[in-house]
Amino acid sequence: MILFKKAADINNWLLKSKAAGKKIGFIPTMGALHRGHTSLIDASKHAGSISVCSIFVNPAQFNDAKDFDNYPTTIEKDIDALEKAGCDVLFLPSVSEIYPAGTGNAKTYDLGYLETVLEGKYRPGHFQGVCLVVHRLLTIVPADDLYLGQKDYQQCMVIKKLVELEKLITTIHICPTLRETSGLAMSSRNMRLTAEAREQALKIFESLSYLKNNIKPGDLTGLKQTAVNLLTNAGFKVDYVEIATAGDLDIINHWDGNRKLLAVAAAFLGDVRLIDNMLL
(Lines of atoms letter the chains of each structure in order from A and count residues from 1; the text may use other names and numbers.)
(Lines give C-alpha, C1' and ligand atoms only; values in the text may rest on other atoms or scores of the structure.)
Protein backbone atom coordinates (compact mmCIF):
# COMPACT_ATOMS: atom_id res chain seq x y z
CA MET A 1 0.00 0.00 0.00
CA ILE A 2 1.31 3.43 -0.97
CA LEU A 3 0.75 6.29 1.49
CA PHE A 4 0.42 9.90 0.34
CA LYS A 5 0.10 12.97 2.54
CA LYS A 6 0.21 15.69 -0.13
CA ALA A 7 -2.69 16.40 -2.48
CA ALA A 8 -0.46 17.18 -5.46
CA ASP A 9 1.51 13.94 -5.05
CA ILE A 10 -1.50 11.60 -4.94
CA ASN A 11 -3.24 13.51 -7.74
CA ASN A 12 -0.22 13.19 -10.03
CA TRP A 13 0.18 9.48 -9.28
CA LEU A 14 -3.50 8.73 -9.88
CA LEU A 15 -3.68 10.75 -13.09
CA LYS A 16 -0.76 8.72 -14.46
CA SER A 17 -2.59 5.53 -13.46
CA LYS A 18 -5.75 6.69 -15.26
CA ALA A 19 -3.70 7.59 -18.33
CA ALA A 20 -2.46 3.98 -18.28
CA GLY A 21 -6.07 2.78 -18.42
CA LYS A 22 -6.66 2.07 -14.72
CA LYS A 23 -9.98 2.74 -12.97
CA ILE A 24 -9.98 4.47 -9.59
CA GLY A 25 -12.25 3.29 -6.77
CA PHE A 26 -12.42 5.72 -3.83
CA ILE A 27 -13.47 5.13 -0.22
CA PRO A 28 -13.43 8.36 1.84
CA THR A 29 -13.39 7.77 5.62
CA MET A 30 -12.73 9.50 8.93
CA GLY A 31 -10.72 6.55 10.22
CA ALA A 32 -11.51 4.37 13.25
CA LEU A 33 -12.09 1.71 10.61
CA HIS A 34 -14.21 -1.42 11.00
CA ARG A 35 -15.40 -4.24 8.77
CA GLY A 36 -18.00 -1.98 7.18
CA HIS A 37 -15.23 0.22 5.79
CA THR A 38 -13.12 -2.67 4.52
CA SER A 39 -16.20 -4.15 2.80
CA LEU A 40 -16.19 -1.00 0.64
CA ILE A 41 -12.59 -1.74 -0.31
CA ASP A 42 -13.68 -5.29 -1.16
CA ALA A 43 -16.34 -3.86 -3.50
CA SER A 44 -13.78 -1.62 -5.20
CA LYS A 45 -11.29 -4.45 -5.63
CA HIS A 46 -14.02 -6.71 -7.01
CA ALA A 47 -14.57 -4.10 -9.73
CA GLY A 48 -10.87 -4.34 -10.64
CA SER A 49 -10.11 -0.77 -9.64
CA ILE A 50 -7.12 0.79 -7.93
CA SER A 51 -8.58 1.11 -4.43
CA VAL A 52 -7.91 4.44 -2.75
CA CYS A 53 -8.89 5.14 0.85
CA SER A 54 -8.64 8.51 2.56
CA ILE A 55 -8.57 9.07 6.31
CA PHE A 56 -9.42 12.61 7.32
CA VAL A 57 -11.45 13.72 10.35
CA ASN A 58 -13.20 16.70 8.78
CA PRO A 59 -13.64 19.58 11.24
CA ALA A 60 -16.07 21.33 8.87
CA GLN A 61 -18.80 18.72 9.38
CA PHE A 62 -18.91 18.77 13.19
CA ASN A 63 -21.49 21.21 14.54
CA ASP A 64 -20.40 20.18 18.07
CA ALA A 65 -16.72 20.87 18.87
CA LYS A 66 -16.81 18.32 21.70
CA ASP A 67 -17.93 15.62 19.27
CA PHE A 68 -14.96 16.47 17.01
CA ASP A 69 -12.55 16.31 19.97
CA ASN A 70 -13.95 12.93 21.07
CA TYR A 71 -13.96 11.30 17.64
CA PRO A 72 -11.86 8.10 17.92
CA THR A 73 -8.42 8.08 16.30
CA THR A 74 -6.78 4.69 15.67
CA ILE A 75 -4.43 5.38 12.79
CA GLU A 76 -1.96 2.51 13.33
CA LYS A 77 -4.80 -0.03 13.54
CA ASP A 78 -6.42 1.58 10.51
CA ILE A 79 -3.28 1.24 8.39
CA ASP A 80 -2.96 -2.40 9.42
CA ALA A 81 -6.62 -3.06 8.52
CA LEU A 82 -6.21 -1.38 5.12
CA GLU A 83 -3.10 -3.40 4.31
CA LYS A 84 -4.88 -6.64 5.24
CA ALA A 85 -7.86 -5.62 3.08
CA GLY A 86 -5.57 -5.12 0.09
CA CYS A 87 -6.05 -1.36 -0.20
CA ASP A 88 -3.69 0.04 -2.85
CA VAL A 89 -3.39 3.70 -1.84
CA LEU A 90 -3.96 5.61 1.42
CA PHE A 91 -4.37 9.38 1.44
CA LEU A 92 -3.64 10.81 4.88
CA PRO A 93 -3.82 14.61 4.56
CA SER A 94 -3.56 17.38 7.15
CA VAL A 95 -6.29 19.99 7.59
CA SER A 96 -4.14 22.58 5.80
CA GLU A 97 -3.73 20.19 2.85
CA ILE A 98 -7.50 19.81 2.47
CA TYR A 99 -8.34 23.45 3.26
CA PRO A 100 -5.27 25.48 2.21
CA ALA A 101 -7.31 28.70 2.27
CA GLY A 102 -9.26 27.74 5.41
CA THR A 103 -13.04 27.42 5.50
CA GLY A 104 -13.96 31.03 6.24
CA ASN A 105 -15.30 31.74 2.75
CA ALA A 106 -16.40 28.20 1.96
CA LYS A 107 -18.77 27.50 -0.90
CA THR A 108 -22.44 26.87 -0.04
CA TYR A 109 -24.24 23.97 -1.73
CA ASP A 110 -27.96 24.08 -2.55
CA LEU A 111 -29.13 20.82 -0.98
CA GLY A 112 -32.78 21.80 -0.73
CA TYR A 113 -35.10 19.63 1.37
CA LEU A 114 -32.33 17.20 2.33
CA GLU A 115 -30.73 19.81 4.56
CA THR A 116 -33.93 20.56 6.49
CA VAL A 117 -34.91 17.13 7.84
CA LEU A 118 -33.48 14.39 10.08
CA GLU A 119 -29.68 14.85 10.28
CA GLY A 120 -29.97 18.18 8.49
CA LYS A 121 -32.37 19.45 11.15
CA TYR A 122 -30.51 18.12 14.18
CA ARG A 123 -26.98 18.87 12.93
CA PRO A 124 -27.18 22.28 11.24
CA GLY A 125 -24.27 22.89 8.89
CA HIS A 126 -23.22 19.24 8.96
CA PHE A 127 -24.04 18.46 5.34
CA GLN A 128 -22.42 21.65 4.08
CA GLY A 129 -19.23 20.39 5.74
CA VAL A 130 -19.69 16.95 4.18
CA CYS A 131 -20.10 18.48 0.72
CA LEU A 132 -17.11 20.75 1.24
CA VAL A 133 -14.74 17.90 2.06
CA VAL A 134 -16.10 15.39 -0.48
CA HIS A 135 -15.96 17.99 -3.26
CA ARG A 136 -12.37 18.82 -2.32
CA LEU A 137 -11.41 15.13 -2.09
CA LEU A 138 -12.90 14.44 -5.53
CA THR A 139 -10.78 17.23 -7.03
CA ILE A 140 -7.71 15.49 -5.57
CA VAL A 141 -8.72 11.86 -6.20
CA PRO A 142 -10.06 11.52 -9.78
CA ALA A 143 -12.42 8.71 -8.82
CA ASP A 144 -14.36 6.75 -11.40
CA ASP A 145 -16.33 5.09 -8.61
CA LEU A 146 -17.15 6.27 -5.09
CA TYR A 147 -18.10 3.64 -2.49
CA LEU A 148 -20.34 4.63 0.43
CA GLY A 149 -22.09 2.73 3.22
CA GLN A 150 -25.88 2.66 3.54
CA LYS A 151 -25.74 3.31 7.31
CA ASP A 152 -25.26 7.00 6.48
CA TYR A 153 -28.25 6.93 4.14
CA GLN A 154 -29.03 10.64 4.15
CA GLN A 155 -25.35 11.47 3.70
CA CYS A 156 -25.29 9.18 0.65
CA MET A 157 -28.22 11.14 -0.81
CA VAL A 158 -26.44 14.43 -0.08
CA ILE A 159 -23.29 13.23 -1.85
CA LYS A 160 -25.40 12.11 -4.83
CA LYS A 161 -26.84 15.64 -4.90
CA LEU A 162 -23.31 17.11 -4.73
CA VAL A 163 -22.15 15.00 -7.69
CA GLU A 164 -25.22 16.15 -9.64
CA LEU A 165 -24.80 19.84 -8.70
CA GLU A 166 -21.11 19.94 -9.56
CA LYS A 167 -21.47 17.68 -12.64
CA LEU A 168 -18.73 15.38 -11.34
CA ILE A 169 -17.89 12.34 -13.46
CA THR A 170 -18.05 9.82 -10.62
CA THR A 171 -20.42 6.88 -10.18
CA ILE A 172 -21.73 6.36 -6.63
CA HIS A 173 -22.15 2.86 -5.21
CA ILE A 174 -24.11 2.49 -1.96
CA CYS A 175 -23.16 -0.73 -0.19
CA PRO A 176 -25.25 -2.52 2.49
CA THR A 177 -24.83 -1.73 6.18
CA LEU A 178 -22.72 -4.34 7.92
CA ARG A 179 -23.92 -5.45 11.35
CA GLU A 180 -22.59 -7.35 14.31
CA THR A 181 -24.18 -10.78 14.78
CA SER A 182 -26.39 -9.09 17.41
CA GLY A 183 -27.79 -6.71 14.77
CA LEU A 184 -25.91 -3.62 15.97
CA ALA A 185 -24.81 -1.54 12.97
CA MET A 186 -21.02 -1.30 12.72
CA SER A 187 -19.91 2.24 13.49
CA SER A 188 -16.73 4.02 14.50
CA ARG A 189 -18.69 5.54 17.39
CA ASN A 190 -19.27 2.07 18.85
CA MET A 191 -15.66 2.27 20.08
CA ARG A 192 -16.84 4.82 22.64
CA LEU A 193 -19.45 2.45 24.10
CA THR A 194 -18.85 0.27 27.15
CA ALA A 195 -19.75 -3.43 26.91
CA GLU A 196 -22.97 -2.68 28.80
CA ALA A 197 -23.80 0.26 26.52
CA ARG A 198 -23.23 -1.90 23.41
CA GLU A 199 -25.94 -4.23 24.70
CA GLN A 200 -28.20 -1.24 25.27
CA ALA A 201 -27.44 0.09 21.77
CA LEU A 202 -29.17 -2.96 20.27
CA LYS A 203 -32.46 -1.25 21.09
CA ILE A 204 -32.02 0.96 18.00
CA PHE A 205 -31.92 -2.12 15.77
CA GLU A 206 -34.88 -3.56 17.70
CA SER A 207 -36.93 -0.38 17.29
CA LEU A 208 -36.31 -0.32 13.53
CA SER A 209 -37.13 -4.04 13.31
CA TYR A 210 -40.36 -3.33 15.19
CA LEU A 211 -41.33 -0.79 12.51
CA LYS A 212 -40.45 -3.23 9.73
CA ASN A 213 -42.41 -6.09 11.28
CA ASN A 214 -45.51 -4.08 12.13
CA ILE A 215 -45.96 -1.54 9.35
CA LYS A 216 -49.17 -1.67 7.34
CA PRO A 217 -51.01 0.79 5.09
CA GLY A 218 -52.71 3.66 6.87
CA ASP A 219 -51.77 5.99 9.72
CA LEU A 220 -48.20 5.54 11.00
CA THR A 221 -48.06 8.00 13.91
CA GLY A 222 -48.85 5.43 16.62
CA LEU A 223 -46.35 2.96 15.23
CA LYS A 224 -43.59 5.58 15.21
CA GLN A 225 -44.42 6.69 18.76
CA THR A 226 -44.15 3.11 20.02
CA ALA A 227 -40.68 2.87 18.47
CA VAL A 228 -39.68 6.15 20.16
CA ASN A 229 -40.97 4.81 23.48
CA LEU A 230 -38.88 1.64 23.08
CA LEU A 231 -35.74 3.78 22.93
CA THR A 232 -36.76 6.27 25.62
CA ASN A 233 -37.61 3.46 28.04
CA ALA A 234 -34.19 1.90 27.32
CA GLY A 235 -32.41 5.08 28.47
CA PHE A 236 -31.89 6.84 25.13
CA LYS A 237 -32.35 10.55 24.45
CA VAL A 238 -34.12 10.34 21.09
CA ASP A 239 -33.58 12.89 18.34
CA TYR A 240 -35.91 11.12 15.93
CA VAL A 241 -37.45 7.86 14.82
CA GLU A 242 -39.11 8.40 11.46
CA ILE A 243 -40.50 6.63 8.42
CA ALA A 244 -39.64 8.24 5.09
CA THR A 245 -39.80 7.43 1.41
CA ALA A 246 -36.64 5.64 0.32
CA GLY A 247 -36.24 7.71 -2.84
CA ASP A 248 -36.29 11.25 -1.45
CA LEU A 249 -36.59 11.02 2.37
CA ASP A 250 -40.04 12.57 2.39
CA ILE A 251 -41.24 11.96 5.95
CA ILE A 252 -44.71 10.40 5.96
CA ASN A 253 -47.41 9.79 8.56
CA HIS A 254 -49.73 7.87 6.23
CA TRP A 255 -48.72 5.04 3.90
CA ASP A 256 -50.55 4.02 0.75
CA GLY A 257 -49.00 0.54 0.83
CA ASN A 258 -47.04 1.11 -2.39
CA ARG A 259 -44.21 3.61 -1.85
CA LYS A 260 -40.85 2.13 -0.85
CA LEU A 261 -40.03 3.18 2.69
CA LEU A 262 -37.08 3.58 5.02
CA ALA A 263 -37.07 3.67 8.82
CA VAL A 264 -34.45 5.99 10.31
CA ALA A 265 -33.38 6.66 13.88
CA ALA A 266 -30.92 8.85 15.76
CA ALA A 267 -30.50 8.84 19.54
CA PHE A 268 -27.97 9.56 22.26
CA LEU A 269 -26.74 6.87 24.61
CA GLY A 270 -24.94 8.92 27.21
CA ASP A 271 -22.85 11.34 25.14
CA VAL A 272 -22.57 9.01 22.13
CA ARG A 273 -24.95 9.73 19.27
CA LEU A 274 -25.90 6.67 17.22
CA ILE A 275 -27.78 6.50 13.92
CA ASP A 276 -29.20 3.60 11.94
CA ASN A 277 -31.73 2.89 9.21
CA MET A 278 -33.58 -0.04 7.70
CA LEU A 279 -35.35 -0.46 4.39
CA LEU A 280 -38.95 -1.48 5.02
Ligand code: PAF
Contents of the next structure:
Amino acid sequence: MILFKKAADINNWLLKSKAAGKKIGFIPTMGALHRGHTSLIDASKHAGSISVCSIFVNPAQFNDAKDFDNYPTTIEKDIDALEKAGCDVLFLPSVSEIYPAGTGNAKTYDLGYLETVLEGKYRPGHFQGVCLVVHRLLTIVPADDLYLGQKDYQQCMVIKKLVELEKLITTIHICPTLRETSGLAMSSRNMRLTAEAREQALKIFESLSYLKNNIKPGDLTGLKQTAVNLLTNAGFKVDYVEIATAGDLDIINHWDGNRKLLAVAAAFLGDVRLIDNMLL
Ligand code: PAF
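Mind giving me the form predicted together with ligand PAF, seeing as the form predicted alone was just shown?
To see the whole picture, the full complex is given below, headed by that same chain.
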Protein backbone atom coordinates (compact mmCIF):
# COMPACT_ATOMS: atom_id res chain seq x y z
CA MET A 1 0.00 0.00 0.00
CA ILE A 2 1.31 3.45 -0.87
CA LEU A 3 0.77 6.19 1.69
CA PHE A 4 0.36 9.80 0.62
CA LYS A 5 0.08 12.79 2.93
CA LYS A 6 0.17 15.58 0.36
CA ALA A 7 -2.79 16.38 -1.87
CA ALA A 8 -0.63 17.29 -4.89
CA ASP A 9 1.37 14.03 -4.67
CA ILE A 10 -1.62 11.67 -4.55
CA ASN A 11 -3.42 13.68 -7.24
CA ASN A 12 -0.43 13.42 -9.63
CA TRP A 13 -0.03 9.73 -8.98
CA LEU A 14 -3.74 8.99 -9.53
CA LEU A 15 -3.96 11.11 -12.68
CA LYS A 16 -1.06 9.09 -14.14
CA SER A 17 -2.84 5.84 -13.20
CA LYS A 18 -6.02 7.07 -14.86
CA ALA A 19 -4.08 8.05 -17.99
CA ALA A 20 -2.75 4.48 -18.02
CA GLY A 21 -6.37 3.25 -18.16
CA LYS A 22 -6.96 2.38 -14.50
CA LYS A 23 -10.26 2.97 -12.71
CA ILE A 24 -10.20 4.54 -9.26
CA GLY A 25 -12.42 3.34 -6.44
CA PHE A 26 -12.53 5.64 -3.41
CA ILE A 27 -13.46 4.91 0.19
CA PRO A 28 -13.45 8.10 2.30
CA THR A 29 -13.31 7.43 6.05
CA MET A 30 -12.57 9.08 9.37
CA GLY A 31 -10.52 6.08 10.51
CA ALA A 32 -11.17 3.81 13.51
CA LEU A 33 -11.78 1.25 10.82
CA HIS A 34 -13.90 -1.87 11.21
CA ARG A 35 -15.17 -4.61 8.90
CA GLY A 36 -17.84 -2.28 7.51
CA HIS A 37 -15.05 -0.15 6.05
CA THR A 38 -13.02 -3.05 4.74
CA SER A 39 -16.15 -4.44 3.03
CA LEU A 40 -16.17 -1.19 1.01
CA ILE A 41 -12.57 -1.86 -0.02
CA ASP A 42 -13.61 -5.39 -1.02
CA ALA A 43 -16.35 -3.93 -3.23
CA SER A 44 -13.89 -1.58 -4.90
CA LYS A 45 -11.34 -4.36 -5.44
CA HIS A 46 -14.07 -6.58 -6.84
CA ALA A 47 -14.71 -3.90 -9.50
CA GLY A 48 -11.02 -4.14 -10.48
CA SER A 49 -10.25 -0.56 -9.45
CA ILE A 50 -7.23 0.94 -7.75
CA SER A 51 -8.63 1.19 -4.21
CA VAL A 52 -7.94 4.46 -2.45
CA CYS A 53 -8.90 4.97 1.19
CA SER A 54 -8.67 8.31 2.96
CA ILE A 55 -8.49 8.77 6.71
CA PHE A 56 -9.33 12.28 7.82
CA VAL A 57 -11.30 13.23 10.91
CA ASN A 58 -13.05 16.22 9.40
CA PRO A 59 -13.44 19.02 11.96
CA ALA A 60 -15.93 20.81 9.68
CA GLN A 61 -18.62 18.15 10.10
CA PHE A 62 -18.71 18.02 13.92
CA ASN A 63 -21.44 20.22 15.31
CA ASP A 64 -20.30 19.24 18.81
CA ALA A 65 -16.68 20.01 19.74
CA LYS A 66 -16.64 17.29 22.43
CA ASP A 67 -17.69 14.69 19.87
CA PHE A 68 -14.74 15.75 17.69
CA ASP A 69 -12.29 15.58 20.63
CA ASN A 70 -13.56 12.12 21.59
CA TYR A 71 -13.66 10.66 18.08
CA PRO A 72 -11.59 7.44 18.23
CA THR A 73 -8.26 7.40 16.37
CA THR A 74 -6.44 4.12 15.79
CA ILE A 75 -4.05 4.92 12.93
CA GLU A 76 -1.57 2.05 13.41
CA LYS A 77 -4.38 -0.51 13.56
CA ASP A 78 -6.11 1.13 10.59
CA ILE A 79 -2.98 0.90 8.43
CA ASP A 80 -2.66 -2.75 9.36
CA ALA A 81 -6.33 -3.43 8.51
CA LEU A 82 -5.98 -1.64 5.17
CA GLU A 83 -2.85 -3.64 4.26
CA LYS A 84 -4.70 -6.86 5.10
CA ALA A 85 -7.75 -5.78 3.06
CA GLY A 86 -5.48 -5.22 0.04
CA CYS A 87 -6.05 -1.46 -0.15
CA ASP A 88 -3.71 0.05 -2.77
CA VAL A 89 -3.42 3.65 -1.63
CA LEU A 90 -3.97 5.46 1.67
CA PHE A 91 -4.41 9.22 1.79
CA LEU A 92 -3.68 10.57 5.26
CA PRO A 93 -3.81 14.36 4.99
CA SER A 94 -3.44 17.06 7.65
CA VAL A 95 -6.16 19.67 8.21
CA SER A 96 -4.12 22.30 6.32
CA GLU A 97 -3.75 19.95 3.35
CA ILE A 98 -7.54 19.63 3.12
CA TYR A 99 -8.42 23.20 4.02
CA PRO A 100 -5.41 25.31 2.95
CA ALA A 101 -7.53 28.47 3.13
CA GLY A 102 -9.39 27.42 6.30
CA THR A 103 -13.15 26.89 6.40
CA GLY A 104 -14.20 30.46 7.30
CA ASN A 105 -15.40 31.33 3.81
CA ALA A 106 -16.47 27.84 2.84
CA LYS A 107 -18.94 27.29 0.06
CA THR A 108 -22.46 26.26 1.07
CA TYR A 109 -24.40 23.54 -0.70
CA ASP A 110 -28.11 23.71 -1.41
CA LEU A 111 -29.21 20.44 0.15
CA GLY A 112 -32.85 21.53 0.52
CA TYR A 113 -35.17 19.28 2.51
CA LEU A 114 -32.43 16.76 3.32
CA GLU A 115 -30.80 19.26 5.62
CA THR A 116 -33.97 19.92 7.60
CA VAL A 117 -34.84 16.42 8.83
CA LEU A 118 -33.34 13.66 10.99
CA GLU A 119 -29.53 14.08 11.07
CA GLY A 120 -29.86 17.41 9.28
CA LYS A 121 -32.18 18.69 12.00
CA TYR A 122 -30.35 17.23 15.00
CA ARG A 123 -26.81 18.02 13.78
CA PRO A 124 -27.02 21.52 12.30
CA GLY A 125 -24.21 22.18 9.83
CA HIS A 126 -23.10 18.55 9.80
CA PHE A 127 -24.03 17.83 6.19
CA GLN A 128 -22.46 21.09 4.97
CA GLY A 129 -19.22 19.86 6.58
CA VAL A 130 -19.62 16.44 4.97
CA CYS A 131 -20.17 18.03 1.54
CA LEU A 132 -17.23 20.36 2.02
CA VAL A 133 -14.80 17.56 2.76
CA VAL A 134 -16.14 15.07 0.22
CA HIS A 135 -16.11 17.73 -2.51
CA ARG A 136 -12.51 18.63 -1.62
CA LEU A 137 -11.47 14.97 -1.43
CA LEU A 138 -13.00 14.34 -4.86
CA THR A 139 -10.94 17.17 -6.36
CA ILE A 140 -7.84 15.45 -4.99
CA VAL A 141 -8.88 11.84 -5.65
CA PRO A 142 -10.39 11.72 -9.16
CA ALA A 143 -12.62 8.77 -8.32
CA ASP A 144 -14.66 6.89 -10.88
CA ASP A 145 -16.51 5.12 -8.08
CA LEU A 146 -17.22 6.12 -4.49
CA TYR A 147 -18.16 3.47 -1.93
CA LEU A 148 -20.33 4.35 1.07
CA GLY A 149 -22.07 2.34 3.78
CA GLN A 150 -25.86 2.21 4.06
CA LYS A 151 -25.56 2.75 7.81
CA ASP A 152 -25.24 6.47 7.03
CA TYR A 153 -28.31 6.38 4.79
CA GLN A 154 -29.02 10.10 4.84
CA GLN A 155 -25.34 10.90 4.29
CA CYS A 156 -25.44 8.69 1.17
CA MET A 157 -28.40 10.74 -0.11
CA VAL A 158 -26.57 13.98 0.69
CA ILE A 159 -23.43 12.87 -1.16
CA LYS A 160 -25.54 11.80 -4.15
CA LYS A 161 -27.04 15.29 -4.12
CA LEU A 162 -23.54 16.82 -3.91
CA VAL A 163 -22.43 14.81 -6.95
CA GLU A 164 -25.51 16.05 -8.82
CA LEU A 165 -25.10 19.69 -7.73
CA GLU A 166 -21.43 19.80 -8.65
CA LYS A 167 -21.86 17.66 -11.79
CA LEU A 168 -19.11 15.30 -10.69
CA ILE A 169 -18.30 12.23 -12.76
CA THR A 170 -18.18 9.87 -9.79
CA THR A 171 -20.66 6.98 -9.46
CA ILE A 172 -21.88 6.25 -5.94
CA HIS A 173 -22.21 2.71 -4.65
CA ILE A 174 -24.09 2.09 -1.42
CA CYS A 175 -23.01 -1.08 0.33
CA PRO A 176 -25.01 -2.93 3.02
CA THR A 177 -24.57 -2.17 6.71
CA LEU A 178 -22.40 -4.78 8.40
CA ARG A 179 -23.64 -6.01 11.77
CA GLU A 180 -22.15 -7.91 14.69
CA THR A 181 -23.76 -11.34 15.15
CA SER A 182 -25.86 -9.68 17.87
CA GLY A 183 -27.34 -7.31 15.26
CA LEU A 184 -25.46 -4.21 16.43
CA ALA A 185 -24.48 -2.11 13.40
CA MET A 186 -20.71 -1.79 13.08
CA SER A 187 -19.60 1.75 13.80
CA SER A 188 -16.37 3.49 14.78
CA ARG A 189 -18.26 4.99 17.70
CA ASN A 190 -18.89 1.48 19.13
CA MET A 191 -15.23 1.58 20.22
CA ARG A 192 -16.25 4.08 22.87
CA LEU A 193 -18.82 1.73 24.42
CA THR A 194 -18.11 -0.43 27.47
CA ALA A 195 -19.05 -4.13 27.25
CA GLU A 196 -22.22 -3.34 29.20
CA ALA A 197 -23.12 -0.42 26.94
CA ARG A 198 -22.61 -2.63 23.87
CA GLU A 199 -25.33 -4.92 25.24
CA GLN A 200 -27.60 -1.93 25.76
CA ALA A 201 -26.78 -0.61 22.28
CA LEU A 202 -28.44 -3.67 20.79
CA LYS A 203 -31.78 -2.10 21.67
CA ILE A 204 -31.42 0.18 18.64
CA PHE A 205 -31.42 -2.85 16.36
CA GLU A 206 -34.28 -4.32 18.38
CA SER A 207 -36.42 -1.20 18.11
CA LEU A 208 -35.86 -1.00 14.32
CA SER A 209 -36.64 -4.72 14.03
CA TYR A 210 -39.79 -4.12 16.08
CA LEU A 211 -40.92 -1.55 13.50
CA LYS A 212 -40.07 -3.88 10.63
CA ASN A 213 -41.94 -6.80 12.14
CA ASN A 214 -45.04 -4.89 13.21
CA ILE A 215 -45.67 -2.30 10.52
CA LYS A 216 -49.12 -2.41 8.90
CA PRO A 217 -50.90 0.03 6.60
CA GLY A 218 -52.64 2.80 8.52
CA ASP A 219 -51.63 5.03 11.42
CA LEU A 220 -47.98 4.66 12.54
CA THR A 221 -47.84 6.97 15.56
CA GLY A 222 -48.45 4.28 18.20
CA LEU A 223 -45.89 1.97 16.61
CA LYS A 224 -43.24 4.69 16.55
CA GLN A 225 -43.95 5.62 20.17
CA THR A 226 -43.46 2.00 21.27
CA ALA A 227 -40.10 1.93 19.49
CA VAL A 228 -39.07 5.19 21.23
CA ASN A 229 -40.17 3.74 24.60
CA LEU A 230 -38.08 0.65 24.02
CA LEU A 231 -34.98 2.85 23.80
CA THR A 232 -35.92 5.25 26.57
CA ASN A 233 -36.61 2.34 28.95
CA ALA A 234 -33.21 0.88 28.08
CA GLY A 235 -31.49 4.11 29.22
CA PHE A 236 -31.09 5.94 25.89
CA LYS A 237 -31.65 9.62 25.33
CA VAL A 238 -33.52 9.47 22.04
CA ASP A 239 -33.08 12.08 19.28
CA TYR A 240 -35.53 10.31 16.99
CA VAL A 241 -37.04 7.03 15.92
CA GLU A 242 -38.86 7.62 12.65
CA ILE A 243 -40.39 5.96 9.66
CA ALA A 244 -39.65 7.67 6.37
CA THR A 245 -40.00 6.96 2.69
CA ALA A 246 -36.86 5.23 1.46
CA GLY A 247 -36.64 7.33 -1.72
CA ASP A 248 -36.77 10.85 -0.30
CA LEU A 249 -36.86 10.56 3.51
CA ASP A 250 -40.35 12.00 3.80
CA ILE A 251 -41.34 11.37 7.45
CA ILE A 252 -44.70 9.63 7.51
CA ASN A 253 -47.31 8.94 10.19
CA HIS A 254 -49.67 7.02 7.93
CA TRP A 255 -48.69 4.23 5.52
CA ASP A 256 -50.66 3.39 2.38
CA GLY A 257 -49.15 -0.10 2.30
CA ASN A 258 -47.30 0.62 -0.95
CA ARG A 259 -44.51 3.13 -0.47
CA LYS A 260 -41.07 1.67 0.26
CA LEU A 261 -40.08 2.66 3.79
CA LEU A 262 -37.06 3.06 6.00
CA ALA A 263 -36.94 3.02 9.80
CA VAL A 264 -34.26 5.29 11.26
CA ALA A 265 -33.03 5.91 14.78
CA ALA A 266 -30.52 8.15 16.55
CA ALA A 267 -29.97 8.04 20.29
CA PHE A 268 -27.34 8.71 22.94
CA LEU A 269 -25.95 6.12 25.31
CA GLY A 270 -24.13 8.35 27.78
CA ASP A 271 -22.23 10.74 25.51
CA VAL A 272 -21.97 8.30 22.59
CA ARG A 273 -24.45 9.03 19.82
CA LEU A 274 -25.46 6.00 17.77
CA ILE A 275 -27.46 5.85 14.55
CA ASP A 276 -28.91 2.97 12.58
CA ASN A 277 -31.55 2.30 9.93
CA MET A 278 -33.44 -0.59 8.38
CA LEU A 279 -35.40 -0.91 5.15
CA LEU A 280 -38.88 -2.10 6.07
O1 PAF B 1 -18.90 8.67 7.01
C2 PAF B 1 -17.80 9.19 7.29
O3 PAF B 1 -16.89 8.56 7.82
C4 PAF B 1 -17.59 10.66 6.97
O5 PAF B 1 -18.74 11.39 7.13
C6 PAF B 1 -16.96 10.91 5.57
C7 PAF B 1 -17.89 10.46 4.45
C8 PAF B 1 -15.65 10.17 5.47
C9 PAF B 1 -16.69 12.40 5.38
O10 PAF B 1 -15.84 12.87 6.37
